[in-house]
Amino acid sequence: MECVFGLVGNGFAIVAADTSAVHSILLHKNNEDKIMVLDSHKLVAASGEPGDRVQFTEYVQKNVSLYKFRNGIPLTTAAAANFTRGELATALRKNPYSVNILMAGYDNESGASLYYIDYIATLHKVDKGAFGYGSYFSLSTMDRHYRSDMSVEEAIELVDKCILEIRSRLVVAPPNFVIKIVDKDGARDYAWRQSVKDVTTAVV
C-alpha cells in the first residue's frame, strides 16, 4: 500500500512518499518519513520491507559518505544510483533486498535528475517515477500534467494533484505524506500533507 512517486522540472527534482508505517492490517503510526537525505545534494525515496528499507538506505548514505571523505569529492547522482544498483545487484542471489529506490540528485553540471532503482536491480533514468499501489493513479496524472520546464510551484501543484487522486481512489489510502525537494541550494524537506495526526493516549 506504499506510495512513492517523484519528478524532475527545471533545475531541481521533487519525490513525496506516504508516511504510514503498516504491519499486516495494522497501522502503527503515520509520521514515517520514508525519503533519506542521502547527502547535500541527494535524497533516497524508498518503499518495501520496513527493516529492508532502513537498512539498506542507511547502507548507501554511509558508502556515499565514506566514499567522500576518502577522495575528497562527493559522488555524482549517476554515481550513487549506480552505486546503489550495484549492491542490490550483488544481493539479488545471496540475501535479496525488499526495497525500491527513487533517487534524485543535482549536480553542478548536468543538473537535476531521477533514477528509478527496483528491488531487482534495474535502473533507469526517468524524468518521472512512482511505486506502491499509489503509482496507477500518480504515474496516470504526471503523464496528463507533467512537463519538463515546469516551475517549482506547478510541480508541487501536480504532487498535491496525484495526492489528491490517491487518497480519492485508493482503497486503502494512505492519509499522509511528505514532500522533498533538491535544488541548487540542496535537499531538503518542502512540506507535510497531513489529513491524520497522530494522537496521544492519555496515561489512565
Second form
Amino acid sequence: MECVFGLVGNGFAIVAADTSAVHSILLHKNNEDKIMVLDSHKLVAASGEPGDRVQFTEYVQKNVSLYKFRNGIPLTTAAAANFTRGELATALRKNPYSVNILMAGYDNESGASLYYIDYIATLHKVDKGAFGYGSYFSLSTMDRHYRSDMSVEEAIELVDKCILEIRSRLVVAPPNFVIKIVDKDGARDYAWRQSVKDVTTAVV
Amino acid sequence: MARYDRAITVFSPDGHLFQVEYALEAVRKGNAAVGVRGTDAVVLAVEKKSTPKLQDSRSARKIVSLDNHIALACAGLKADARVLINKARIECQSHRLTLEDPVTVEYITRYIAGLQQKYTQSGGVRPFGLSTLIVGFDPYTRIPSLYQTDPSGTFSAWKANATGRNSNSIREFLEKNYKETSGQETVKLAIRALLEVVESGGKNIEVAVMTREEGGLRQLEEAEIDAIVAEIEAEKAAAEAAKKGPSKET
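Following the display of the form predicted alone, present the structure of the form predicted in complex with its partner chain.
Following is the full complex, with the preceding chain placed first.
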C-alpha cells in the first residue's frame, strides 16, 4: 500500500512518498513524513514495517553523523548507501529489517544520484526507482516519460503524473504525498500533494 | 589473565592516589589551553608548539567538535585524548538516537568525567593523562557553558579557565581581567590570556569560536589571529604610553 518512488534529473534528485500511517484497516494519520533528511545533502525515502522504518533510518542517520564528526568530512551518497546495505545484510539472517529504501543524494564530485536498497539488501544505483504496489504504476509511467537531464519542472510534472496514476488506478490509493528534492544547495522539502486534509470536528 | 586484574591506582597510606596525581603532572607538561565563556560566544584557544615544516597542520587540530553544538580542547596525552573524544562523539549520537535530543554540555561533560573516573578504579588500566575544556550551547535554551574535567574524573563549570603548561599564571590573569564579554571581545580575552605564556603570533596559537547565532565551531585562520594579536599589542602599547605620559609632564 505504501508508495515510494524517485528519479534523477539534471543536477538534482527527487523522491516522493505517500504519507499514510496504516495499521490493518485503520489510518493512524495521513501526514506521516516518510522521507528523512539524512544529512545536508542526502534524502532517505523509506517504506515498510513502521517500527523498523523509523528505527533503522534513524540508526543510519546517527552513524552518518558520527562519521562526519570522526573524519571531518561527510560520507558520499555511494558510501552511505553501501553502509546502509551492509547493515541490512548483516541483520538479514538474524533479525531482518523490513524496510525498503530509496536514497537520493548530491555530491560535488559526482552530482546527483539515486540508490535502490530493498529489504533483503539489494543495492542498485538507478536513474529511477519505486517500491510498493504503486511501483507498478509509477515505474511504468516513468519508463514512458523519463529522459535523462530533466529540469526540475519537467521532473515534477512526471512525479505528478505518477501520483495521478496511483490515485486513479490503485484500489487503496493513499490520498496524500510528500515530495522532497536534493541538489547542490542541499536536501529540502519541495511540496506536499494533499487530496485529503486533516478532518476537523464538525461544527454543531 | 589473573596478573592483569590487579589495580594500578591504589591508595597510599596518607590517602593519595599517586597514579592520578602523576597523570595531573602529565597534564601540567602539556600545551596550554584556555577557555572563555561570553554572553553569546564561547572561545577555546590552544598553544601550538612550532609546527614541523613537513607536517600537514590540518591533521593535528587541537580543538575538535564533539557535535554541532559542543567543542573540546585538552592538555596532556594526545593519544589518550583520541580515545576519549571518540567515545564522546559516539555518546553524542547515541543520545540523539535514544532521546531524540542533542546532549547538553553538562551531560557530555559528566559522561567524559565519568569515563576518566572509571579508569581510576579499574583493574589493569591507568588513568587518562589529560584534562579537557568543554564548551558549547545547550539545545533549546542556548545557554553557553564552559566545563573542565581532569584525570581524577572531577568536573565543574567555569566562566573562564586554563589547563596545561603555566595554567596557574593564565588563571591568575583571567581572575584579574575577566569580565562579561560578547562576540569578538570574548575572543580577544582568550587570546590575551594565552599570550601571557605563549610566544606572540598567529602560528603559535590555535583559536576556535562558537557563537549562539552561527552554531557550529569556527576555527580562526592564521591571518585573523595575527590581526587580533596586533590589536592586542597596540592596546597594550597605548596603555603603556598612557601610564608613562602623565608622569613626563610633571
